[in-house]
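Below you'll find only one chain, the form predicted on its own, shown as structure tokens.
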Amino acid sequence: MSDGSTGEKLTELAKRRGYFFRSSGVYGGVGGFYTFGPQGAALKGNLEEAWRDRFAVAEGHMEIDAPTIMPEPVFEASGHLEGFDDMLIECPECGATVRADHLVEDGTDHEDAESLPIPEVEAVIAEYALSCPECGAGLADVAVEEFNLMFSTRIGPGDSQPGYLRPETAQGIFVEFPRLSEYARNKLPFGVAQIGRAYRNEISPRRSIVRTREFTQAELELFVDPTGDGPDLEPVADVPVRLYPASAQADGGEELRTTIGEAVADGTIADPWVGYFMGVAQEWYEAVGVDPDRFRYRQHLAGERAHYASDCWDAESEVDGNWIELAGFAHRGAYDLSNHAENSGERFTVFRQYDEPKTVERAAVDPDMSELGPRFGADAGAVVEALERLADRDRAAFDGETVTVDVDGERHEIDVETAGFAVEEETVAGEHVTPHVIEPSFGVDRLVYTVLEHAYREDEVDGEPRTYLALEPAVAPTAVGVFPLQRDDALEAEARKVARELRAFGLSVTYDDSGAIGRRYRRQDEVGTPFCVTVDYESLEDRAVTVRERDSTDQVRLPIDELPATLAALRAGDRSFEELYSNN
């Protein structure tokens, strides 16, 4: 593990070199909001594109871009209005608000206080006589309350519609399922990806971009047939993983070193689809620069699982001596689609074709409109639709003499005889199925921090201390630094020409002619640029340049006409610098 001091050094480097810094600093800033500078925005964009390539394009899934503000009924149906809370404790002396579970974790040996119920958290605070981190006042007798994390807003002027900034990108996918399933030709499984902003009004944002109030998620919602075949695990079966199951956490057991195939086979990972994406993610995280020795999967304890999840594993990385969540892999079941179907009155199913037609019993209603028309007037049609939906999902509701339906928030009692309820036999070619949802959900901002922290290095070059970021070339903000050896019109003209050719080839390039060549190398090392190209006086004669690799500081001589393709291959990982160096 790191010693914890890396975080302070990294935060200073990030601010100085344009990776990230607190937003609105000229007005004092506000907690939980950060701006990504030129280097950070480029790194973040490269990571997002790498995620898109692997989890959307390579898997054959579609991608959408939904609004970040959605009306209140969406979050009533999703359960976020009732169940998206953190534990809040407010100091009676100074008024500071703190997440109660963080207070417990910081002041005791409890590591997962978020999974504890509120009475237990209050008991721990009292047992350890925990105090306010701001003023030191005791909090033993202060009640812990639930605090909903969603930002509210109003949509439109005047008596406008209430809405919320989305706390996850997933709901933008779920509410559009009826149309998206048509685009997928109603064939399961199919996936829908989305990369975008989400918002959570965190009680105590902290640790720079690790816990913020506005952040970027990359989410995939995979819709699967609940009785269908699972994934082909062969591509990931042998991927080694480090697992921390709930059972081991509960009894103080050790982490498990195994493979995806073995973990699915023995039931440690209960759902094969969840296991599949954990295997894909393990390899992907390593490819973008997460240290595999500081990475694991931790299963959620029962008390900390989201309201919609039947099982969930977090991808966690170790940074600054602590484990942080990078992604969640959840089996959401039919929770979301069923709730949106019930609340919207729309169909959130796909049609499963049978191999051969079947004779089945079907519940139906044939209401007596001579009774319902005069009674309900213009609302009679809505009442009939409510009866039809109820008969389709709960025929037992018609077992008595009357049946109750809800129309626009009003409950109406209707005679079963008037409803015309009956169970009939019919021959059908298939059935409507509510898909289950498998969700890999990635936090992009935390990944940026992890990649930077895991890439942070200090060493010596030619007897001088050096700080550098050993970023993977494929995600580094700048691929190449181009320098003239010194200030000279001919060298500068040639170096600028090289930079233009590399940019035209699709490589991100920084041109720098300021200061000694060693100082220019150090600047590019510190921001993680993997390769530097120096144009010298020999270049004007032999049409070759010197290429320096960041980590080893080794150098090779390459013809200018081979430079763009060679650097592109190095950045993509199709060639190694070691091979180039040994053959030079």
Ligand code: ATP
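Residue numbers count along the first chain shown, from 1. For the two forms, the rigid core is made up of the largest set of C-alpha atoms that agree within 1.5 Å on superposition. None of these values were measured; they are calculated from a predicted model. First, how it differs from the form predicted together with the ligand.
Rigid-part membership between the two forms: G345 and R362 are split apart, as judged by which of the two superpositions better fits each C-alpha. For the chain modelled as two rigid parts, C-alpha superpositions between the two forms yield a turn of the smaller part by 7°.
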Given for the second form:
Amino acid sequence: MSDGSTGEKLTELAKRRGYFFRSSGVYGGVGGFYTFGPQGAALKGNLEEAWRDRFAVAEGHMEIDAPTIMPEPVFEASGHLEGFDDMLIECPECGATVRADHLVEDGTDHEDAESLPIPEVEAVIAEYALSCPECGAGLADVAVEEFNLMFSTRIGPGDSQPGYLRPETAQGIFVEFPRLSEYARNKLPFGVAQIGRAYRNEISPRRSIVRTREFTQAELELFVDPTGDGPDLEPVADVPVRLYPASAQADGGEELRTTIGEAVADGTIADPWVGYFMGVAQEWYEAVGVDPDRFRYRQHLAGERAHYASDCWDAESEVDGNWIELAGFAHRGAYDLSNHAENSGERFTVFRQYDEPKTVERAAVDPDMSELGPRFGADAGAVVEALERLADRDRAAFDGETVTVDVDGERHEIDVETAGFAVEEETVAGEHVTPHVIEPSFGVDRLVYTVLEHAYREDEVDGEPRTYLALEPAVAPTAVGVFPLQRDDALEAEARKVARELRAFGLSVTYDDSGAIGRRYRRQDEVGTPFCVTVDYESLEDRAVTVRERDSTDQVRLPIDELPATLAALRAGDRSFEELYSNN
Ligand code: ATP
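I've shown you the form predicted on its own. Could you give me the structure of the form predicted together with the ligand?
What follows is the whole complex; the chain from before opens it.
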């Protein structure tokens, strides 16, 4: 609690009021793991529900729930085993492990060191004589290494097979594509959403729930026909956005204020589907309480982009004076499905029927088994399959006198004549296409942090300082606080009855009868409860109660029998408190 920044005050409030705190504290805690307390779990749950409503239900997409542990072949195919690395530098003096790109970003004016190759990062560390953030020892000549972020485990006892905790929810969708495609009756486009935990052994977890080792993602994988029509942009065309294109980042240029429609039309956003989701997300983020003045889209620089992504934009929010990534919007092409097809040998395609049957040329093999049988014995079948796949994939491989195939890691050279290679004409009704993938990938924990930070307010009420969270009513953990004015059997019985009725209406209600009424209001303000209802002596006579709104502290008198429907409408945003207040 040194400089009293919003971040520090918020983290203190979060712990004290049950939003989030470091896990396993009784055993000293461990970096990068947080528990959401009663308020935090409710806020996070409401945000997830809001995401589900907008990105799955309202778009007509499916949702699945896949395991968090997956076997090794999944991550061989996805490329995570090979390349899901961050740059690690270890202090030779104190042993602290630090992300080298963050060290560079914190100590120089490089904004995106993640996109630099390792030798360049080492050179920058040496040039600026950067030192260990823990003990101050110089790191100039220390090697930077790749560190794989996946947590590994063993599945089952004995000769168990290796498994990994998924570093993103996406792979649980991709590996099930053949079945999911059937559920979608093989019609493109279709989308599959998933909300669930992901795990990354982050080198330096930081800023509480902003960078943790276990977190929740909400991802949508939209499978589209690569030659198909794009989305109807009309619903989002006029959505205003603030864009920070790669070109502007590279030459110190300005951010762009434009609309989704214009940005897609002039090519700033290359892919219309990516643009569509950015537009939907812009409005959704605002609706759940992200301050639009502290929100932007930043395009990935070429070196930062995953090798498969043709275009990628991050949604970023400004918290504690820094921009953090809230979500990524990527065009992943056919990368994921092609890799799983190749590695699993299964079909990851959709059959596209032509309007009219077409005559096409097809390369095929008709191997001479009297030669292959004696030569390969039990492996002959596998050799034939390899020849068939090769003919399908790469005709040019049969141009010479011999052709080479790999079977179980062994290379075999076979005469093209023996393979019986020929190109034939065929009438076909359609073709198998590998869909392309558009992926909006949201982090839920960073959104919880952003929504809280953007809602954090301090003001003065009745001459006393007050802290409150101006959370959107629709996502606030508690919708209503219900109080008896003071300790009194009749008031308490009436207030409990009011609370019960509100709960029966589906509202989340907290009942509080301890302490002075002003203090009870403050407690609810501090956790962001948008409305409080007080039952007083008059209520017993006139069957009406006082409803107080959190931000303005204005109060109105409402009949008890209108209360549930009115509060539910206020929470959903269908009615405004100002309108109630001015009519009262
Ligand atoms: P970063 O560059 O910040 O490490 P990333 O680009 O690796 O993030 P993605 O792989 O695009 O992140 O993951 C999608 C989303 O998941 C991110 O936008 C973020 O909101 C969330 N996320 C990723 N890593 C973490 C983490 N360690 N803690 C909390 N949320 C995370």
